[in-house]
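Only one chain comes next, encoded as structure tokens, the form predicted alone.
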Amino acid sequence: MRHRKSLWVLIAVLWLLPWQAQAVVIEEVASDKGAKAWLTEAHALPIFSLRLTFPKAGSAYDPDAKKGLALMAARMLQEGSGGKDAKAFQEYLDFHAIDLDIAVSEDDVTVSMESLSEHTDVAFSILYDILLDAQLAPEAFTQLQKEAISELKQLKQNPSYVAGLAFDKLVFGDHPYGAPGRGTKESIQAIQLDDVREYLTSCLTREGMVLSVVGDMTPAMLAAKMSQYLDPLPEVRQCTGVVVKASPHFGSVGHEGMDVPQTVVKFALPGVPRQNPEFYTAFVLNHMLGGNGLSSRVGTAIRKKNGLAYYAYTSLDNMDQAALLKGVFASRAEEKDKAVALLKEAIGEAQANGFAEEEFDDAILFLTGSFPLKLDANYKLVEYLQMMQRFDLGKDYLEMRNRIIESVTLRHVNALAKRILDPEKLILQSVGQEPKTAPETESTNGRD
């Protein structure tokens, strides 16, 4: 039974009542050209949150040759557009009280703002400037082009940095997923601006796009906003790059050594597809795995009782192609052994015994009642609803949500234990000083 209401769940549980009672409405905007938006109202603010995706238009969409592309490009949008250069246009950001941010993922480049209603008209001409009237003026890029690179030199004196790049490699190997997503100094020193043109009129359209909005904002304005400023853009997706579906090396490990005092160790297990219905029970797993802290069976083995990290935690990553069970833990080097034992320990005995009734309860009661928290400001509900939009998971699913995870048994969830919490197909990747005596299994891997 579901009996431990600690005062957390109790909490929780007094924010789940008037979100329920006010479902979310969301409505679904088409512009002149038929462009889609999905928009919740909320008047009581005079703010609305934004967000637009560009989905297969990512990192993993550049050139070989020229890796870094998108990233480029996303930081050339905010170097100047509409006739302002990038301190003009910065000001004008500033002046209106805009939050403008552009973010590339592996998958997708995400524009995200907020702004005050009244600045309504000024924050959609924005959103047409930074992407059809972009200043890309030589010198900016130029600039843009040794900050990379720099960057890139200090980056490579961050263990948590080098140990994203080697575990990228291990796990995806020659697959786009596998290679930096900030690019090399060489691949950026190929970048030319024509590339950077081209990137943003046959990626950056209308076909696939993705926009949310919520906040202060009607339908109809939602609507013209939209045929004004947005429909002007390219129509055909034409980005040349294809990501197929990736085959991680599950198994491998590898070391690469460097002079810091933590040895920072990544780590990934078989995933779920976002869109499997599975996805549930994974999400419940992980909680109880390592998503909870201290409290979860990774953090009470390695940090908790043994005090060998100074974190020590699993999370779920979904890309279009492939899906991980991810984590990571830093820990001195002496003692990082010890820790990947109790790491494969702890994985072990889930997948042999389950997880008890208790921890499951717990991890159902945490999972559904801290939901509402997650949706109490505008900028986190428009991340929900994209999400949505984006792997389709229908206009009710913030409703439903609970539900299914409340469908989840704890049968579901020690079956699938059983299937993807496997010690052997544990990928580790570690960064740090070399260990006195390195297992003959493991590999090293160089740097990108």
Second form
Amino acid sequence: MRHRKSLWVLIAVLWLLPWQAQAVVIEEVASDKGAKAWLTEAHALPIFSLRLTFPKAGSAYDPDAKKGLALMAARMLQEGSGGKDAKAFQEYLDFHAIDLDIAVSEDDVTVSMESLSEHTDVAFSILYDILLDAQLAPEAFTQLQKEAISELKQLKQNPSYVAGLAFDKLVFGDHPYGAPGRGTKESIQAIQLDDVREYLTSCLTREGMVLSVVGDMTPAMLAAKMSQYLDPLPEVRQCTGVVVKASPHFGSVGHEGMDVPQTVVKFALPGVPRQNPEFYTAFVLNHMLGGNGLSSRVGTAIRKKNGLAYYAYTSLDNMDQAALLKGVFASRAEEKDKAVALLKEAIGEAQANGFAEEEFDDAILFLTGSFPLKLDANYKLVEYLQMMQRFDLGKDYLEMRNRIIESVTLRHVNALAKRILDPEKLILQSVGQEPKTAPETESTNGRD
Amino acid sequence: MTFSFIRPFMWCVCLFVLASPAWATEALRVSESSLENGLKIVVVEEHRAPVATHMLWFRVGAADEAKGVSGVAHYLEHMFFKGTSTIPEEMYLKTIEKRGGQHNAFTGQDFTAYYITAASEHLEDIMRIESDRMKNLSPPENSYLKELDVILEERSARIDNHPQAVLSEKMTKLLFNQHPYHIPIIGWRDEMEKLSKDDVMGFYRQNYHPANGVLVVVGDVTMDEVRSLAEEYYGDWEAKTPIKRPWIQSEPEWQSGTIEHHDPNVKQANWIRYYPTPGLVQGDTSQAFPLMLLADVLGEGKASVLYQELVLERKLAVAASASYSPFQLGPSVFAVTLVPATGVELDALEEAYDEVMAQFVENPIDAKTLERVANRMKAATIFSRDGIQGLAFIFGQLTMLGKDNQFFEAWPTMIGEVTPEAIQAAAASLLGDKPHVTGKLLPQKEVSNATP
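Switch from the form predicted alone to the form predicted together with the partner chain and give that structure.
Every component of the complex follows; first up is the chain already shown.
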């Protein structure tokens, strides 16, 4: 073990119980100007994973008439910077084998990097270049607009994508979460390069920035790089977009016609906010309802028992201003109504009678027992560090996490089920053919 | 839920240790063994976390299906989750769930694989349930038809709901002609609908036995542990004669042509080209590494030749990409996809593409281009060691292709040995009067002639 000098070191509680995660050491690092980062050192491989998130900078903050701005800006960051044009920049990344990705969600923008540790300085200098010295060339911008519009056309061919758009609109209406994050042809065309410039300087700032690194790096190195390359970011966030708490339109139903053989159905029920202590109850509930693949209530009803879908599952979706329990499945057009009925039945049953003791015990065993699988790689661990910082879960979360799950009781779960698993509140959005009126057209192959 | 098959293309840029003196990274500890009944065992040690992946690979895939029963290999893969007389479906799933295990399976053209990842302390339990279903598969009578419905929905989800996937299927069928690769892994819908229990179980009995299998275990384990457990749980697996795979090394009678696929849902036209090529096993395998680098140089990212020439220079396209995977027992395909700019006809785009390719084979690739492309591919080897599941896939796939750890270790060197001339020669070998299939994805709906 190398001796390391660090600014603050917190040693995690060592593994006492077999199901506990192996001790993961998280060190808090600070730059000269006080920007914080979390680091977990792992020196077996000469690589590191980096995640840099700018909160409240996502697509929901796009101006109404310019939806798609955050995504366009994120792309423009990769179209030349630090004195290099787009081609030279890409070559520079390739040459150093640095993997750079910028993801835009409704709420945030996250820069992800995977790099060899021998190129640590190059990697961080690239962060500086893209965030503070982007070329923002007009021809590149015009080109990106064309590419984005073409992409939209291509995405519209996909019933799953179409279902996602329609679903967001149905759930959130005029709230920013209801608008397409990629924008529309019209909104993309309305975006100006000046809008991008404005966005970058006012929304991608040091204020609230979250940084995590896992891999072959020391705290001293990380602090030095942050001071040199990230401290120059604007200090104060001046993003003008406002996103208030959303009021999802529970109980709404929508259908959009599309001539495809298989209908995609997206659905939602009320969720629990991430920072609410009841979140973990919802987490266990979701696993049993539809997170557990074939063994879940939804998976069993739609796929396992009735063969009506290839995929059918639920998940928790926690945005800053909305919390949902979402789900999706896809069935052939003629069976869609039947599948929806089964879904409602499964939800209603879970609401009325709750979940069973054994089912619950198994869920806890799974959720705790599978935890080590989420921590065996840099790129997985860095996501956890990032989440822990974003939601203020504390540095000891990884050690506490299984205990927290274990503290959830069946009684809690069933009480929550009564509140949120309400078929009346179910939001349903389908995309596909209108179901045929003729029943049971499959008897041609002799099946009953 | 089970996702059932993956295209080999996805594993193109994985792999391999770079034993560079600049890095102190230890070489992977890989050991091989086998049981008396022929089951091969490969163990890759990775002690970072107390987890292990138990993965069974079988030398059988969609390409081994008899005529008329396309999809049976994949259907069987699904049925493997339906239980045995001692461990029915529910119990099997519960056993994994209680141990926090994650599991899945997939079917390829050349092989089929089943894996469970869990805390390494559960390896014995995992092996117990896996060996049981491999030896004693016995799905209940009423589970066949339901699962048939599921795989039909899977076909819809993967293919029939997506016009580009339908086109791709047509192109593959045309190109490969009578070679088994011409058939989709999921199967043709009309043949799938007729698959019976006898088809499925016949395929199982014929193909699932130890000489056809490789057990790959990656993680916080040792060969001694694994072998000892394997002897206990797989030792009594009845040995059978290895199956014959007559299609291997058979050279397809390639068919060329152009296919137009119209679908009212298509809003953005695409132009696609498939060129048949060797892979790592069949034909002129010396082409494999040059072709991999060629795909990168031509069509990976915005610095690539096709993007620079067709998108930026000539403004005829808005997107351009190329892909190639060498990981096939049989021939492989070098694919190019172009998305035309607004108002550009596909014929004009194709003409420009031909010009760009003709220029490409005439002009040497500069050393810098080669270096950056090679750097990325070499580095991928280090990144692939981050986490155990990727290693299980890599080593299983290599073993299926008759490669071993030596090949693995030599990977970066082999990349480094590719010269600019070799890449140009690889490009030249695709062009001219060589077979190829062109696909055009188009928005307007027309009454098509005979469906292929």
